[in-house]
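First, one chain by itself: the form predicted alone, in structure tokens.
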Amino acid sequence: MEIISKIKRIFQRQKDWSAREAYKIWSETYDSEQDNLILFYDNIILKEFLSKINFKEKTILDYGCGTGRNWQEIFNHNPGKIIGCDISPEMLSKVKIKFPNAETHLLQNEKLTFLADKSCDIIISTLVIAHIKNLNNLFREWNRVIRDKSEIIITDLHPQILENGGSRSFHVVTNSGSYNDKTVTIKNFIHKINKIEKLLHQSGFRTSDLIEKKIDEDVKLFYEKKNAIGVYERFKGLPFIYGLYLTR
């Protein structure tokens, strides 16, 4: 029985990594990902929402900024300032390479101790929410630091794809250590979109736009390139990514 328990624990560690552990490894190749379906459509959704916002002299909090992959797109809209935070020091180090003067902060929990009350105009959080277990604590802190007239952009894996066995994973191909040529799957928590909306509506926000993208013929090529047509057929018809744009 003890041996079986140990095997189960080892399997769980291999299959279900914490975000902090996983992004430590993924940081090496995150910006060079090729034919990544999620990142491709995340960028499309983000651009659509950014086009709706006046960024002039606005302070932006990029919550879960990762490597700062969206920053140039945001800077193209001439914001006053971007502040980035993330749980991964390895990902944040990539931000500093691309934007040496960037203000970044390492997250230990949901607390944004580096920000004063009502100090931000816009919060952008892409592909992060499903990593957070307790949204109540997170959104309470967001509400503390964001101004009365403000906007929030959220994108992430769609809860329906996660409910049906989908996952957030990546294949390690360049790491020289013991993880090379292995697939790392990251722990996710399933948060229904209407739950997210309800929590933010309680703080006075309203949903201005919701975008959902399904697995259909438009995305089939991504699966063909990865020899994953079986996966495509399994999830065909399910929404795989969503974007929420909220205003107050």
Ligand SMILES: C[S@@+](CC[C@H](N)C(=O)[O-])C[C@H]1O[C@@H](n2cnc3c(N)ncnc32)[C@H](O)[C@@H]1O
The other form holds:
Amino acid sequence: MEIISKIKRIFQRQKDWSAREAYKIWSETYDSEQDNLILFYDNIILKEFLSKINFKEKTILDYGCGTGRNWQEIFNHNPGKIIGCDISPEMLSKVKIKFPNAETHLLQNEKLTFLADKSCDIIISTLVIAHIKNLNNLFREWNRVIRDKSEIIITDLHPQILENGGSRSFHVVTNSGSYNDKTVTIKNFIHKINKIEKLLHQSGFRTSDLIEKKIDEDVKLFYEKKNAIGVYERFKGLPFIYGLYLTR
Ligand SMILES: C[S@@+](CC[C@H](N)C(=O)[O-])C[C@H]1O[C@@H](n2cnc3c(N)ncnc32)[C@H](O)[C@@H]1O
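Coords for the form predicted in complex with the named molecule, given the form predicted alone:
Below is the whole assembly, all chains and molecules, this chain first.
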């Protein structure tokens, strides 16, 4: 029995978790992540893009909104309305705690059945795209719900770091039964930035801005704080996050 449970533990450590099962657990601590390099730079990139947009009376779809981490930032720009959607009921439940009147929708697949054709002005999707296997279906649906004059913001882990063995992971710190005190790695799919651009350019969007941030001296402190300088040395020089701002 002891050997079987040891093998089980090793297997669990190595297996990438599906987004659905991972965010069920991560939802508990996601908003209190400390010194998280990705979340820190994601926020910088998002702020830069938001500053270029006129939000007056605009309807925003936050695709894969998670806990609504970015919502206060977006509300600061006085938009008409924010609609959030996600595949994780646990992540969405956190939005409702922070913003009780929030409109959120639990997704079963990429279909945005709750939205009429051409009903959104801006789609924001931060740190989600690499969780999605097939972008064709997703972008077809985005193209259905977004108005002719519209904007899209996408950020995510950089495909180059994923190609080189980087991953999206978190440390389980809550008392979540057998998963307590372990690092969970979540399944990602590698989508090259130029492939994403090409797909959206086919719907008439053009790239207004592309931000890429590399692992360099600026970010060394994040690794030092996590006692992970070996990881820093391994990935130094590689871009770890990107942001795309597209307009039409
Ligand atoms: C790293 S979190 C990002 C959440 C939020 N956008 C943010 O920036 O904090 C990734 C989110 O994507 C959601 N997600 C994963 N796969 C998805 C899919 N196929 N469609 C929509 N959301 C998905 C997860 O449930 C999770 O809430």
